[in-house]
Each structure stands twice: as C-alpha cells, then as structure tokens.
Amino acid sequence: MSQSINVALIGATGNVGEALVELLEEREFPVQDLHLLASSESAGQSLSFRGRQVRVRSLEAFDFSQVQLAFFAAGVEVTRACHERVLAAGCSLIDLSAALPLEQAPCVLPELGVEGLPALSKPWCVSAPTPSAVACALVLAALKPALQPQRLQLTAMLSISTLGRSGVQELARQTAELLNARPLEPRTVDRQVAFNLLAQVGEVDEQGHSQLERRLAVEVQQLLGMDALPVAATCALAPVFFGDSLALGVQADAEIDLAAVQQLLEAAQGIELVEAGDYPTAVGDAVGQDQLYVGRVRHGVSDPRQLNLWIASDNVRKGAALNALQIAELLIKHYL
C-alpha cells in the first residue's frame, strides 16, 4: 500500500474513533491528510496522530470531495443523515454504525480475503460488521474443514461501551453511587446496570427481538455465506466497560472432531485459544489485543454433534476499529 490517501474519521471523539486514530498510527496506514470530525459540540478537541496534534472539526460543513476514504463511527443518525452526501463526493466510506442496510453496504470480514469481498464499484460503501459478528464469524469461518453449522445459538454478553462514551460514563456515575450509598438515578440507561446484568440491549419489535439481535444473526448469515442458516441471538448488557464475552453453540449434522476443531483454532489468524482446563476472560485476556480469545470447547452435553464455546473479545479495538481498519487494507489495495 504505497500510495496515500486522503482519510476523513466521523466520531472522532468517541471510544471507537479514538481507537482508530491509534492504530492508523500504529499499523502505518497510508494516510495523507488525517481529518478529524464530530459533532459541533465535540468540534475544537485535538487528538494525537504521528507527533502532531489534530483538531477535530464540525461535520455539518465538511467537503467530503477532499478525501478518498471515511470511517463512520458515529451513531447511526449521524450515517443515515450524511452516507449520501460522501458517496455523491466520490468518496468510499466503511460504516462502523450498522447504520446502513446490508444490501446497500454489505459486511467485510478481512480474515477470509480477497475470495470474501462483494463485488464493488468505486465509490464503494461497506459495513464493518458489529463486534460480535465479527467474532461469530471469524471462529465459524476457521472451523469450515471440520463443520457445517445446521444452527447457531449465540448468547452476547456486552460490555456497557457497546454504548459510546455515554455508556461507560454511566457505569462509573451508577458504581460511585451505590459505593457511596447514594441514590441511584439511570440515565442512559433504564435501570440498574452497576452491579446488574441487564437482559435486553435496545427496544425490542413485536416478536421480542432487538435490532441489534436481528441485525447480528443477518451479519454472521452473509459473512458465512449461508443466508438460511438459522441463528438464535441474545444480547445481554454487562456491568463491564470494555470488552465482550460470547457463548456459541454449534449445531451440525455429524459428530464434530474436537480435536480437528483445537487444531483448526489454534492455527487460525486472529484466534488465541486457551488452553484446555482454562478459560478467557474479556478483562484479564481481551481488552487491548488485537486478537479475541476461545476457550471451553467441547461437545453438547448429550450430543456429540453439538459444539459449545467461550469467546473474549476488545469490541472496541478488535471487534470495532482494527476491523474497519484491516477492511480498509483490504479495499485500498484492491480498489483504490
């Protein structure tokens, strides 16, 4: 990737956004001119970015015609009010905010290659699938040679930055409250998350399922490439600020090989497995790697064609930032 490319970064001051100026840093990414954008309120705040400090200016009044590439990592009416408007510029953008319909901006996972990337045209808009997808998929995709999933049932235990800033901001207000015996008052929240676990993330629809549910099984199903695979979701809200704990439950139609699935994980790209008799956690093992981590792997209780097991994962640096940036890597060399 040697040429340079002009990079403009939506939601610059958030958890996500931060990451991102890092390892476009760390990785050496071929940025020319970095913009930082935000929000007029956040606008005036400087990140560092290779020596130098870069301020962060107001989104409203951007030329996106002046970059070739944008990273959306605002909320979702942030890319639903602006996606038009940089792709009418030229410019590609790569939607962190599963804002977008995945006809119109399908999910990227970099570990499957050249061979997993839609058929695109400049410019091209994809979406970097959510946290948990991609650490659904990046599992099920080394596991192909040993299995062929008939049924997923994916239990997602969120740490509270699944919900930016704000959401870390109110496990810390809700901890020092209850430590200092004062009353508790939710605010981004509805209810009690300090000390609690809270089984729904969202509003839910009519059937009982929240978007991020449904938008979480429809992401595994395309970057696995089986549109009729059924996948059950859940997902639950820890009292946890950063990083992700999965449960995954594999149906297939014949007895799986564990030791055929140990190897296939202990050989693949992003994957640390843990050692048999141990356990991953997303504080003492995840948070800060680039890699997620799988340990208790065995078969159902009753049922040898089942697989269950244990997933620890950053959301915000592996399952959110270095993915759109690795999806980046991938398109720029491809497309651009």
Second form
2 protein chains.
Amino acid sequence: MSQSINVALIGATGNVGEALVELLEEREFPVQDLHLLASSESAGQSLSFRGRQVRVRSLEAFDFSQVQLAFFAAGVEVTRACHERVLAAGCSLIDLSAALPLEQAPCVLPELGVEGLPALSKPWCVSAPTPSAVACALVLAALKPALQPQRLQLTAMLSISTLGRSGVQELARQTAELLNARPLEPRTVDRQVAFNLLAQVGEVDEQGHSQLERRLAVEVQQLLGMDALPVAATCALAPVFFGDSLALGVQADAEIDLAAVQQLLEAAQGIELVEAGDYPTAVGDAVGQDQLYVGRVRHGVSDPRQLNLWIASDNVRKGAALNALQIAELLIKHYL
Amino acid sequence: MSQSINVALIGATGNVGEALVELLEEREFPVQDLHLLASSESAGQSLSFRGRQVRVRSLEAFDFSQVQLAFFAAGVEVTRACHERVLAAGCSLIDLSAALPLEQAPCVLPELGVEGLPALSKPWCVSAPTPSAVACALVLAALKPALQPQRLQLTAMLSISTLGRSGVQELARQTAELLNARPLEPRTVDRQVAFNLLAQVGEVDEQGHSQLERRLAVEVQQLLGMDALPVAATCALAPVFFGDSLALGVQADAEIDLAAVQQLLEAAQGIELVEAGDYPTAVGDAVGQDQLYVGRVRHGVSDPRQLNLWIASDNVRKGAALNALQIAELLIKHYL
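Since the one above is the form predicted alone, can you give the form predicted in complex with another copy of the chain too?
Whole complex next, starting from this chain.
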C-alpha cells in the first residue's frame, strides 16, 4: 500500500463519518487528499485530520473525478441520489448506508481475506455490512470448521447511536427530563426510549420485518455463502448510547462441540473471547475497541444442538467505520 | 369465595410484597387477617391495607398455625429455611422465590384453569412461575390450537427490579452519577448497568446457564406439559426500572399460519395484542397492567416455520404478584 489515493467521505459530520476520519489517520491509511463532504446544511464545519483542519464542503458541487474512492456514511437518500454520479466519474465507492441492493453492491467481510471477495471490476461498488451483520458473520465464519448452521436466531439490542447523533441526543435529553421529574416529550423517536426498550427500528413492512432486519438477514446469508439459511432476526433499540449487544442462537443438526467452538473463537481474528463465567458488555468492553467481544458460549438450556452466545460490539467503530476501512485496505492491496 | 382466610405474606417490604398487599385489597381477596412478615431487619415498618396500617413483624417468631395460606415473596434463602415449618403447621404456601424444586412445588398458570392444576393435597405447596415463564407459557398455551412448538428460543431483557428494590436504587444512582459526570462505583451489580446491558443475571453454572435460565426452561416445559421441549434462553438485565421485554422465537415443523396465531392471541385471556405495525413497550404499555402486551407477530425473516413475537410484561405485577394471587384464587375456589 505504498501508493496514496484521493478519498472522499460523504456524511463527514455524523458519528460514523467522524470515526472514519479518526481511523484514516490512526491506521495511516494511504490518503493523499481527503475531501470531507456533507449536505449543504452541514457544510462549513471543520474536522481535524493529520494536524490540520479540513473544511466540510457541499456534496452537490463536488467533482468525483478528483478522487479514487468514496465512503458513503450519510443517509440512505444521499447514497441513492448520488452513487451513480460517483461511479460515472470513475470513482470506486464503499456504501455504509445499506442503500444499494446487494446485487449491485455486494457486501464484504474483511476478515475473510481475498477469498471472501466478490468478483469486482473498477470502479468497485461494495457495501459495508450493517453492524449486526458484521458481528454475526464474523463469529459464524470463525466457527465454520466446527459448525454448519441449520438456522439462526438473532436478537440484536442496538444502541441509540444506530439512529445517528440525533438519537444520542434524544436519549440524553429524555433521561435528564425523567430524572428531573419533568414531563417527557419524545422527539426523534416516537415514544419513551429512556429506561425502556423499543421493539423495532423504524417502520416495518407488511410481513412485519423492519428494513434493518431484512438487510441483516441477506447480508449474513451472502457473507457466509449460504443463501438458503433460515434467519430470524429481531432488531430492538436499547437505552444505551454506543455499543450493540447481540444474543445469537445457532441451530445445528447434531450436538455442538463447545470445546471446539471455544478454540475457534479464541483463535479468530477480530474476536476477543471472554473467560467462561464472565461476560462482555457493550459499554465496559466493546466501545472504542477494534474487536468484537464474545461470551456466554453455551448450549441451549435443554438443547445440545443449539449454540447460544452473546456478542458486544462497537457499532460505530468495528461495526461500521473500521470495517469499511478494512474493506478499503483489502481492496486497495489486491486491486490497485 | 365467600369464605375468608387468614393470610401471611413473607417479604412484605419488597417490590413484589408491596404489590401483593395492594392487589389483595384491590381484588377483594377474601382475607380475614393479614399478617405481614419479614426478616428481623425489615420488621417494624408498616404498610397500608384496607385503610389501616399493618405493622411488619418478624418472621422468626410467627406461629403459622394461625393462617391458612402463606405467600413467599422474599429471597430464596428465606423460603428454603422456613417452608417446612409453614407446611408442618398445616399452612398452604405459594412460593414466588423459585426456591423450591418443581417436583415438590409444581408451578401453576392460573389462565389454564382447573384443568391446568397439578394434583395437590392440603396443605398445598405450589410455585408461582418466574415472570418470564408466565409470559412465555401464557402466550404458548394460547397458541396451542394452531402451533405445536418444536423448540423455543427466548431472549428476555429483564428490568433491574428483577434484583429487587436495591437494583432499582442502583440504576437510579448510576444514571445520576453518569449524567453528572461523576465517577461510577457499581455496588449492587458488579459493573455499569446504566446505559448498558448485562448479559446474565447472577452467577452461571458449569454449563454456562444462570439459575434463572434453567428455572425458566423447566417451568415453561412443565406448564405446557412438554417435558422434552428444547428450550434455549438468555436472561439479560436492561437499564429499565420496571417491565420485562421478551423476544420469543418458536420453531415449528411446518409453515406457521399467522392469521390463526393472531386470532388466538386476540381471543386469549390475559393477553393484549397490539395492532400490526405498532409494537408494545414495557414502560409505555405493560407496567401497571394486568395483561401481557404482545406485538411484532411475524415469521422469521427467511423462515416461515418460525414464529417471532415480542412480549412486554410488568414483571412485578402480572409476572409475580398478580399471578400468585390468581393462583391463590383458583386454588381457593376449587379446593377450599
């Protein structure tokens, strides 16, 4: 990776955008010029990069032929409105917004290495999986030698930062109002999320699934190369600022060898297995870290063909920003 | 139920004990004398019952031959130390502490009516199921005509009141300290629970299950009359004061008829089904209510043989106090 490239970052002022800027510097990503972009309302702010202030400019007027790679860390609408312009300018893109269909922008798990890469031609157009899909796929990919999953059941208790910066502000505001015995007026979310759990993220479709749950299921299937794997997923919102907690159940058709599972998790890249009897938490362990934390590895209470485990992951860092950057590093190393 | 009985309540000063006293009055339970009991440290306090103050007395010196029924709403140790003395005095007991083995104290779901009652001789000794088992069994019993479960997977996000009054105080204290940017010193729980999720309740055994998870599994099996049903359960603690949230997955061996499921839930006693597209929350719907709230009724994302739903329940009221009282009402009606 001696060659440097020009990079655009769309959605630079959001949680994930800021984390990307930090990580581009921290990991010495071979950036020559970094262009920070946002919608015209957010343009004008500045972020620090390599000791200097970089101004956030308006996305609308930007000429993408100046850059070789664009990260999309803004909302779904921004990606949908703008990705064709980017690709037409010959610029590759990594979408973190889950806006593009997986047929057009296949998802990549960097830990799978070159063998896990889909066939791509330049300019590439790939998806960074949603944070919960990263967590599930990373764990299940590590377990492949010991465990052929027959079906998955995931309950993902997502932090409020899943909704971006406004979600974080909403939880802080609601909590302060309740502790001060003031009447609660929900704004960003439509009900009380402080000291409460919300059973879904956004609207659900006619079958009762949220877009996030559908996306997560197909991403995990694609990343594992198991398109027919039955997946059940519940994505809920928890009153937690940063860091997702996932209860994952994996059904197999024979008794699962827990010792083998533990050995594979211990050896896996990107995973920290906590000691038996202990358990990881999102806030205490995962937030700010580059690994997922896994614990509570066990059978079902009365079901040895079921594997249960708990995953704690930083949804902004490992789940999104770091993962997207690792995807970029892998692609640049092998295709530039 | 014209006949009145003398009742003892052990653990009268706890969350569940207080709720029991309120409900004994509210439901016009046929109490002649109510004896409130607690360990000697808590004795001396008073609770209001039918317009007068009833003093909480020490459990140690109490003569149980004065009463016909005792509710055990204190800790496991209290029940274990004292239940033999109660039964020897000819007093029936309902255990809310999950201290007694189910062979000795079978659990009862009042909604199942007389047919659901185990064979009992006087003095009865029965268990009120743990709050999550009440919720699961009530839903699954209602669905029996449409759905023969092949396996269950439950993720129960329990409120901190699961740990009693000290848990509630701990969450309030931790939250206030964090919002005031003071250093956090966990006390009742061993780590940060404010704005965080804890993956287990109490210690786990060598197989990795908590006592609560094991108990829940066998209670659900017993209540459904399906001793061999494979159950996987994760009981976690959420930063919620009151009200449990449960993500339940039920596996069947054929495609599940969602319309039939919804009809059965709508007709079921003790269950309030929310409209499709909406979802219930513990704090917004369930707390203070006599019913469970059920929503998000759907298949697995890519698994029509899986039923997924979300249950919100008041763990202190419907999950514990009300349920125990309904058990008592049923037993008195049919056996007194």
